[in-house]
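In the block that follows, a single chain appears as structure tokens, in the form predicted alone.
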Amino acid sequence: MANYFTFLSIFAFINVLVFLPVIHGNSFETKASQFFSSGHTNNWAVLVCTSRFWFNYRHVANVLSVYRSVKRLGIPDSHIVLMLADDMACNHRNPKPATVFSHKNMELNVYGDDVEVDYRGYEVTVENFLRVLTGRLPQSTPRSKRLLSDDRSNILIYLTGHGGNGFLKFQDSEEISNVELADAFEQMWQKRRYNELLFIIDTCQGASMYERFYSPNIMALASSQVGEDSLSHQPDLAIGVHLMDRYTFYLLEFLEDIHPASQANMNDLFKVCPKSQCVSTPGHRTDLFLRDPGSVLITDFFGSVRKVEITREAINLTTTAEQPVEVTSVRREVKSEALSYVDQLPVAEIIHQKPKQKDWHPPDGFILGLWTLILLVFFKTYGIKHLKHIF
């Protein structure tokens, strides 16, 4: 019996020695195959603010915040189509010209110094938006105003503005319906203008805009369900308007923790701004998407394709897909620190700062109440007969 157990122990030890390198090699082979079998080769973003007028300041801040995030994660301006229905940075009511802020502490200027607006003012129309998506633009249209995507492109489409059940308003003068939007996406698919598409909309009853989608490989998110309003956030009394919408505010907060090598996936994005924070109920739709959302990285849409992998291992790659990837471990005696990406601008800390004293403003009705108190004290002390000495 003792010899039997000794034999089993030796047999188990031999199996560990034989199969452990195989498992180790397979793990590297799996990572390498996943890395080099990416379904897309380029990224594009179409970011649209559909609202005009000063009281819609927050919608411009919404889209500029997303614009800043995708640029930080690697999508260049040449692959971003930015549509702003109004120029809040140059509005005469703006107390700080050439700036747009997304937080009341006025620390982060999302307008920046290098913003490139492709469609502005009255150029932001339903017709131009649909033409950009479908590629049906005049020959004289410059490349900066075109969506030059192909069947290997992952596209992020972000819309913000005022909407209702099944429509989104443009410029308070026209609207696009969910049927028109769904048909435009179908044209894009038929013309092989995208590989995968992520649609995000921050507007009232936003979920109604993706109900009619029927094209494959589309994932959609909305800030509110049908019958719900999408609420504003960050009121600023000096400007007199709200600075952002709630959903995009927490979306920006989430994106600030994402870096080009981040492993966060779409399931993490679905958890952004729960009802306890948004008041409305964010929604998402994934039935048209072919991949599991848990396997889709945030950077597949918000970042740019970067064929870079930080590793200490030497990987021999073959030319054909049928041949396995051979992995050879390189042993080094010298210990070195783990490699990582440099930290980005600490916006996560900035947006949680308390407003400075110079940015403090009295609450609503404070000045009126103060003058009322002064007049009451005056009348109580001197009476109405001394009122003539004032005027």
Given for the second form:
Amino acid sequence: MANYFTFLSIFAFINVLVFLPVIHGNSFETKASQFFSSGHTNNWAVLVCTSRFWFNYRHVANVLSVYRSVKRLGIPDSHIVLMLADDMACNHRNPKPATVFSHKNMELNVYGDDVEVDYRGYEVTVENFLRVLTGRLPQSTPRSKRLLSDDRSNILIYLTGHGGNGFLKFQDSEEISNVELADAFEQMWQKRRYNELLFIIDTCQGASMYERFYSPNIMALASSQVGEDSLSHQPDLAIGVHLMDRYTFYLLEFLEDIHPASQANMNDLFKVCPKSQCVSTPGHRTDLFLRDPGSVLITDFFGSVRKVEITREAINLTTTAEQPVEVTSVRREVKSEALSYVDQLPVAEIIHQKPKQKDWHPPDGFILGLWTLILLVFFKTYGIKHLKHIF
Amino acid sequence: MGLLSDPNRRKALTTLLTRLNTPICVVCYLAGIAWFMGLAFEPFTLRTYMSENAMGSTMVEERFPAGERALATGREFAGHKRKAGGMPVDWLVKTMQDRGLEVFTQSFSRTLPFPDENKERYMVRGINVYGILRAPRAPRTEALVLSAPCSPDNSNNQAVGLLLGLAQYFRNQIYWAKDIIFLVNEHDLIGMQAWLEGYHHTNISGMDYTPLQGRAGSIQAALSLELSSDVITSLDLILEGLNGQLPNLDLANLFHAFCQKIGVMCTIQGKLQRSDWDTAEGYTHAVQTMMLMVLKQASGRPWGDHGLFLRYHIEAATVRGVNSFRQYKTDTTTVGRLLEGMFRKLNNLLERLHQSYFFYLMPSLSRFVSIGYYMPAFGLLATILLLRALDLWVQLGTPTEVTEDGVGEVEPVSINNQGSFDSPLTHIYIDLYSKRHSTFQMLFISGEGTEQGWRVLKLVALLYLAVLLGCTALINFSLGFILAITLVPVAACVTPHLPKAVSALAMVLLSPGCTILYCVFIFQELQEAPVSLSEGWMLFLSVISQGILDHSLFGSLVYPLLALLVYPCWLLLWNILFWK
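The block above covers the form predicted alone; next, return the form predicted in complex with the partner chain.
Below, the chain from earlier opens the complete complex, with every other chain and molecule after it.
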């Protein structure tokens, strides 16, 4: 009997020894496949503010807030095409020159000192926007003004301004229609200029802009339905204008909680700014998107998550295939904590927001008072003689 | 065949027209009056709203602190004014320079055509002082104006004090995108006219002035301030300008919005808005407010220093502080805050105010009637003239109407049966030309007319009156409407067959001169300062002299219109009455 058991254990142990690397190898494969599951290798962002003039301050603040979030989560300036009229910070009417604030009481200056505007002033036109998207730019265009995406790029497109049913107004002189936009995206698809596209629009009747999309792999969000107006959030009385639109304000608050390793997915994004906060009804469209929105991470579009694992070990890549066994065994031994990058922007120190309380604790004084009351009632009912048992 | 070219149908139409002419005319007249009176009824009016996007609902924080210091400055100004016996130019220049403005002066002189008894001046000589606050970062392309008059008596001292206080406060702000001109003008309207003419390099009134040394760019909006007491109970807004021109309604909306925000009681025509529009008193109140505006607009004179800006397409209004017997008083700091808020909003403008209405009537400060709603009232009155003219034309066209033998005149071309000409209008023109020729020949050569003669004259007079009143109503609706109310019945009803004495009296009573007299009495009634007959007569004479002075000083067109265009028409009708 003991013989049988020892034989079984040795057999198991040999199996484990033999098959463990295979299992590990399989998990390595699955891990590698998970590594590339979203299908994209680089991220781009095209952020457009289509309004100019002082009373459209909030549109510029909208775009700059998204710009800062996107930069914070890792997309570099070389991969961001920012189109702004850029006449707010240095406007004669700005009581705080060289700033654009997004929060009341001037808590956060989204203009900062490292904004790179690619298309500024009168260059923000429908033609330039469509050329950026489709890539039909003249040879002399500098790299910073081009969207050099390929078929493995995830692109975030954010538009804000004044819009209507089926159109978006560009700088008071022209409009882009939803049909033109849909055709531009189709051109991008046929030229394989994107892997997946996230389209966010914060204008009045924004949902009309994504109604006509017909290319695959596009997910769209809008701040209001057809027939509804998107409202602005709060005026700052010292500056004299509205600082942000509601949808983007709550979007910014949502994005502040996202860090590069966050696992929040698109379903959370769809819940941003419900009707109670936004007054308008935000809408979204996922029927053209191939993956399930629940499996799409926010950082797939908003961040440029480089699939990097930091290690202190040197890995020799030139030896044969048995090497992975040693690598895994080495990895099993050196079980150190995962290394990570330092936070690029210490946001929590900048935005003074109330800390989100996950569980609700009643205030301390309340508990104290409650217990005092209970004790008093107890002693009133049962007499004072019990006191000496307590003290 | 068509309706008008088929002779049978045309005859039916014309008989209908002739038969029903008088009833339709009466109905139209009553409908026109009723429509006009109905304009003040609140459900027929619209609530005022801000049309300009750049001045939208974003409110600013007003922080003007120095009301008391402004009053002290005003008292200093009063002292210096008394000492200098006029405008204390040196003190003003020095004070403005201390506040960091670029100060310039302009002297002007004018001799009136005859002595003005209301203001007791004949040869006017004065100096305007103005200081320019340059926008710290903006190019000097646009400007706003804040002005206060330097009155010879003891009024408007606080206005100048507040102006200087605001100048000091504005100088410390960096958010100005337009230059602000602080103007103190002497001899109110005459000084303002001199300054504006100097600023825009024109000379339309024959004023003698020195050219302006300093300039600030194209003026987008102007506010004139009249404040004569340390505390006020309400602020009155005055909109009517020269020739009945009104500023853009957005300026009134801006004022109203700030009054509501700050909580100052605001009035228009000196009357506070009532909330009981469905009662008789509420309705009469609204009608009174509207009638005051109509009468002021019809007079064609500028009712505040702002009135002269409008000619240059500069939206301007006058804000007057009123201190009456109410409990709740507003201090100068609050008035300063209101003006600061208005200027900050005007600062946000990117182009001239043009989104809202330029032609409107206001039964109260928060309600208005636009041109599309009030013009039909005048249209109904003009229809009477055209109906009468059509009737006369029909009568002239049918030869059987002629009862007495005419003195050799051109046979009236039978208009009804001509099928070859294109339109009946060419018929009218040809006939009128030929007939008028002959009519005047008859008038001056033969000395006696015919039945045809006076009809033709009346047709001419009716058409002329219709065109004249129509053009007047387009520019100055109130003037056109008031003239129409009295002249249209006269023109419609006058024939030589009426009893001479009674109708002569009626015509005189309905002449433009008597219309002015009635308007004077009604105006005084509405102002709650009714006058007796003799006082009213003196007032009437002064109104006429003011009209002539306005015409020569500022180019007001009411006097030449009445004297040269309306009165000859009335004389034509008088001629018809006494036709032989």
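All values derive from a computational prediction rather than experimental measurement. For clarity, a rigid core is taken as the largest C-alpha set superposing within 1.5 Å between two forms. Positions refer to the first chain, counted from 1.
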(message) Looking at Ile374, what is the CA displacement between these two forms after core superposition, in angstrom?
(response) 55.9
